[in-house]
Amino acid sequence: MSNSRTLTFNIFRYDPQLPGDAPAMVQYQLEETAGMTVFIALNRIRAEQDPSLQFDFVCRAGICGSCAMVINGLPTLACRTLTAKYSDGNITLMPLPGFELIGDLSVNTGKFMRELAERLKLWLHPAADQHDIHLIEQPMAPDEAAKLYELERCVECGVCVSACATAQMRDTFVGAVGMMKIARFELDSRDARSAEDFYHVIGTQDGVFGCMTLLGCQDNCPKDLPHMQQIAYLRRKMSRTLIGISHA
């Protein structure tokens, strides 16, 4: 970048823990530098202009998912968003909708993910004869391991939840992140749960049958995960399971 330019940031500010505080958009200006990301800009604003600005980050490498926010209307990761992509130099930052607000751009995705994990029982359920810790674990086929690895790349950033129209209308909807994790265990040969067990978890309007297939999760996922592929897979699986239950 040969010529520096001035960026204008319009940032949502509100601290629900501060008595009398009210939501507002506050404007900041900053000189752009080569390779600047929104994450870098926010750190500079906090260091140079306003130390009270709240936002989250850990890795700044697109791995932890902490810095997810709505940037110019689209949910994404601040650490992977270059300011250079906004030609007019105007950048509006909002917190992710659908989550409890901590303050400014910081939301409590951790609380949401924990409650989701407890609700859907998102952990491996081995068969009764696999609980002996002294047994040698059976090797996994490379194809199966590759499929599980693909689904394990989810960083729980919450972008897919905020980009989902169904999740914004109904807070009981498990969202793409929940179904992605269910698909991970459904594909795992070590998990003893049956298709019928999974049906009782996600075979409802709050699960696979509530998805409106608007592709918000697929289009905005910063890790390019195959959300719709897995949702379609689970929907077919749950439909066949429902037919089997009704004929039983």
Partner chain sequence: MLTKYHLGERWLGFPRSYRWAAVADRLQSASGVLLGLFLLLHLHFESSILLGKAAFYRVAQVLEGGLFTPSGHGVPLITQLFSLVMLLVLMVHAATALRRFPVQLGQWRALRNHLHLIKHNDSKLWFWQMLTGFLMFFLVPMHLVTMLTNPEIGPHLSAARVYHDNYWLLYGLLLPAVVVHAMLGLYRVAVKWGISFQRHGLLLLAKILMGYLIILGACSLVAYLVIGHSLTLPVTPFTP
Contents of the next structure:
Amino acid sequence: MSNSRTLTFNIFRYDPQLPGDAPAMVQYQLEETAGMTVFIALNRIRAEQDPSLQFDFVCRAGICGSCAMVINGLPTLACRTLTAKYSDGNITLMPLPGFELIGDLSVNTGKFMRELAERLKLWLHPAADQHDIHLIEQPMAPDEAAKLYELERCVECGVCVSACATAQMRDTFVGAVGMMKIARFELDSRDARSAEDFYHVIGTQDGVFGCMTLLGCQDNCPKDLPHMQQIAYLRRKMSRTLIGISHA
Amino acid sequence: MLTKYHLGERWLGFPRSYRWAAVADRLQSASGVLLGLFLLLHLHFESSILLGKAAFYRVAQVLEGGLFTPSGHGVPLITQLFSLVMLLVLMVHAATALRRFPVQLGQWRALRNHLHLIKHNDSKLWFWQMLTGFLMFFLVPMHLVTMLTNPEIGPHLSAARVYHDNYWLLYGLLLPAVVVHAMLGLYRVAVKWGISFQRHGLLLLAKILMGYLIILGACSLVAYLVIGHSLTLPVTPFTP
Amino acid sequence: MKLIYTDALVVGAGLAGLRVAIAAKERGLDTLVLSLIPAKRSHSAAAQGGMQASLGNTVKGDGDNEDVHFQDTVKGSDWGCDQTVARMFAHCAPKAVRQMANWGVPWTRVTAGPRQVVVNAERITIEEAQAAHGLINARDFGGTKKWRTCYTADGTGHSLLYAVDNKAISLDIPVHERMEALKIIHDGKRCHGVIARCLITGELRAYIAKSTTIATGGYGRIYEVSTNAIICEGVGQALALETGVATLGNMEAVQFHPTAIVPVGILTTEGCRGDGGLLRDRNGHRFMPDYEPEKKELASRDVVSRRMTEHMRKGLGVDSPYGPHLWLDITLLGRKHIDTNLREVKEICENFLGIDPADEWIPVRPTQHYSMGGIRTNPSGESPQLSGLFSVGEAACWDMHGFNRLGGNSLAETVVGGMIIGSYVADFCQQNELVVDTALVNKFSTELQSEIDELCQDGEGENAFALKTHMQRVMMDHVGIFRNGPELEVAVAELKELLQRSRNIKLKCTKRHANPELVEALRVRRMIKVALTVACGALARTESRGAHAREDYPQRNDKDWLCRTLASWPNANDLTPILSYEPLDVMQMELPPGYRGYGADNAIAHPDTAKRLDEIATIAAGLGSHITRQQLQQALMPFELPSFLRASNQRLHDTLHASHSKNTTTHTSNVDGTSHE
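Can you give me the structure for the form predicted in complex with its partner chain, which would complement the form predicted on its own we have just seen?
To see the whole picture, the full complex is given below, headed by that same chain.
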């Protein structure tokens, strides 16, 4: 990049803990550098212009899921968003909607995810007698392991929840992240839960039957997880389970 | 250690209480598909007027069971019965789809907020689907009640209704609403249940159908208006 | 101020911290974890390549066992590690991998039959055994004799962290997120917990516990460019250092990873080279075989990083606006392999470089990556100076890595170390009472409170952000891959000045609650102290060992420097740490110092080495030829482990040959290693 340009950042500012503070959009100017990401830009704004600016980054490599925010109308990971992408040099940053706001661009996705995990019991429920760790492990079909990893790539960034109008309208809706994780455990041969057990947690209005297929999850997931396919799969599976139960 | 307590599932009536969610979801989709497919046929039958009064007369005659009546005219009761059935399907669809509506002010605000904040095409489309659905809560019953109370269908009778009874206003609103709602609905049902994941193809098809059906419907409406304009009251039913 | 009581307090919710918390909770102890961030965002998630454990399922790992893993680890450490700890580790690694499978990690599995792999730039076909089908696979990593690195594609850390955090959630272990521990409460002999600050509300809280485990990861962010997450700032090490009592071990041992992308310094896994990727220079020439004819790209990380730097110094690097770099070529692995086994690498290349690694070469350069040094502990994970203070994972100098860590051994250390040390933490909690000394708590909380008050006072002062950048530059420029006396002296002098200046930081934003500037100010003065332990340790150590490479002292000097550096900071007003040394006893070593098999062979021998080699030969001869390798090992260097971890590890190899062997060991089975005899 030979001539650098000046970027204009419009950043949502609000400190809910500061008495009398009100949400506002604040403008910052910054010289663009080669290969600049929103991560680099925000840190420079904080260090050089406004030390009170709040935002969250951890790995800055698109791995940890900390830094999701709405960038020019699209919820995504800020650390791997190159500023060069925006040809007019205007970048508007909003915090992820649908989560507790800590301040400015920082939202409490961690709390949301932990509560979701507790509510949906998002951990492996192994069969009663676990395999002895001193002995050769139990085999697993190589394909199954590969598929499990595919579904496990979710980084809990919260983008799917913020991109989902259903989740925005109904606080109790589990969102794509909840369903993706259920789908992951449902697929896992080591998990002892039956389809009926999963039906308890997501066979409801707040679960898969509450999903309106708006596909905000599918279109915005930074890990390109197959939300559309998995939710459709769960919907069919849960629906069939229902028939099984009624005949029982 | 003490933990939170939960009511046992049996107490809460599992699985009965859960079952409703699945039933509702299936019923909504099934009734929607039924209504959507019906709409496709309906609009095509309707537009047979574009091929002339005689063509429309034949279509109405056949659909009213004219083949099986000695006079060959068919019985309007069939229209009535069919309307009644469609009303039922519609009620099922409305009742189940009502779950999706932002019924509280907070939900409405959240939806507006979302649409304002996040650029997402499918959400916007759904917003239109929801709005047209809402509109149809009022428009479709009017149409169906007319068919129940006034079931006579024919090139002249229908045209008179459109022109002289000012039903063009109803159909002018209903046509785009129902077409948009139904085509987006069919697209959504397909991806929802995983019938097809070719989203872009499906959406393109839905949009083409939308355009086609609206043009088709609008042309027939104009045809009725033209016919209705030429009629003098009281109307004499068309006979070929 | 709020006082919170618990049995086992863990600071840091990465893999190591959570694993300790789980071990404590499973023993019925009240357990609580503090974390700067949500647990699943911890830097453990960024570990891509895998964890080493000698399962020996793949045909390329056949014949692997604890002995081979131990030897690789010791050689990798350049004989700087604690061999007892390396033994404990190598013995438990297979158990940990298998336990992780029980907890839900979808380890990549072996597919029976022929499979194409790339070895030494050639596509060869290997034949996996039918009996191995579906067992945990392993890939090749640097500095190892066997293919030993177990993995889930290239998201191993992610999978492990998610499984372990899920386990913690299932056990109802509370994680207090966005809490930063800033003071250790201690009386000079025993640690009683920490004072922490809530990053949201700014509230100070005292967490009072029987045991306190620091698991805050490394201190990579004292460097300007690092592969580490931005929270790896060494505050955990500073916590221990500021007690004035506890010591930090081998802080100068800082690893540079050969392949971080240029310029942002994000890691591409060693798995890229393990799976067959090559390093190339500006002419496209594969240069590593010129330097390391045997291990080539897969020598240990310190060696590869140095060779790359040497090569770039010859002018053979690729010029870029960010200085020279080299190429990592994984195009020869094929698109399918990259799409399935190296997909995080692919994503990183797409997002940060805008290239497709299946078609194009990746610009890479050695970059700060791992901190071998940390809070010095004994083999049970406890500080030798401050009882009740434990440390685990990268935060600790448990010392299985010595002066260079092997790829795949850090992820392994988190869960293996966590499993072993967690058990010792639980023992400690069961054997000791909670001591509540409110006067002591007040002393430390007042100290912290006045530190914050002072920072928030009006007036002119230093800028915390500027000081941090300055410190990071000093470390980059003067305490890098190659070090020398004059440069290190500059570094120490500059850091001392920065430390002085950091005592006069003043904030522009004086909010007491969520205030990033306050967070930065509190951290930066602690980071500068940590940086000083690194620079001073490096300056004092006049030899080259592992990742510590002195241009003015290029030889490994076992005669004078076979010892561990200990740094402490007894007087808070000092500008430098006090260094002392803990000798490594050759006469206790199972594997006395020798040549690593790669890198320079120029060591100055220790006088005891020959003696110990003789002794080992005598012991081995005395035991006769009918002993098992385990018996021989026990005779050479006995090591302790919690009883439920002592059983030997079964391998595919054993079951295939079981009928021929009388020595198959029997052991009492413990389900999942969690019940205790």
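Superpose the two forms; the largest set of C-alphas matching within 1.5 Å is the rigid core. Predicted, not measured: the structure shown is a model, and the values here were computed from it. Positions refer to the first chain, counted from 1.
**Student:** With both forms fit on the core, is the shift of the CA atom of Glu137 between the two forms 2 Å or larger?
**Tutor:** Yes, the C-alpha moves 2 Å or more.
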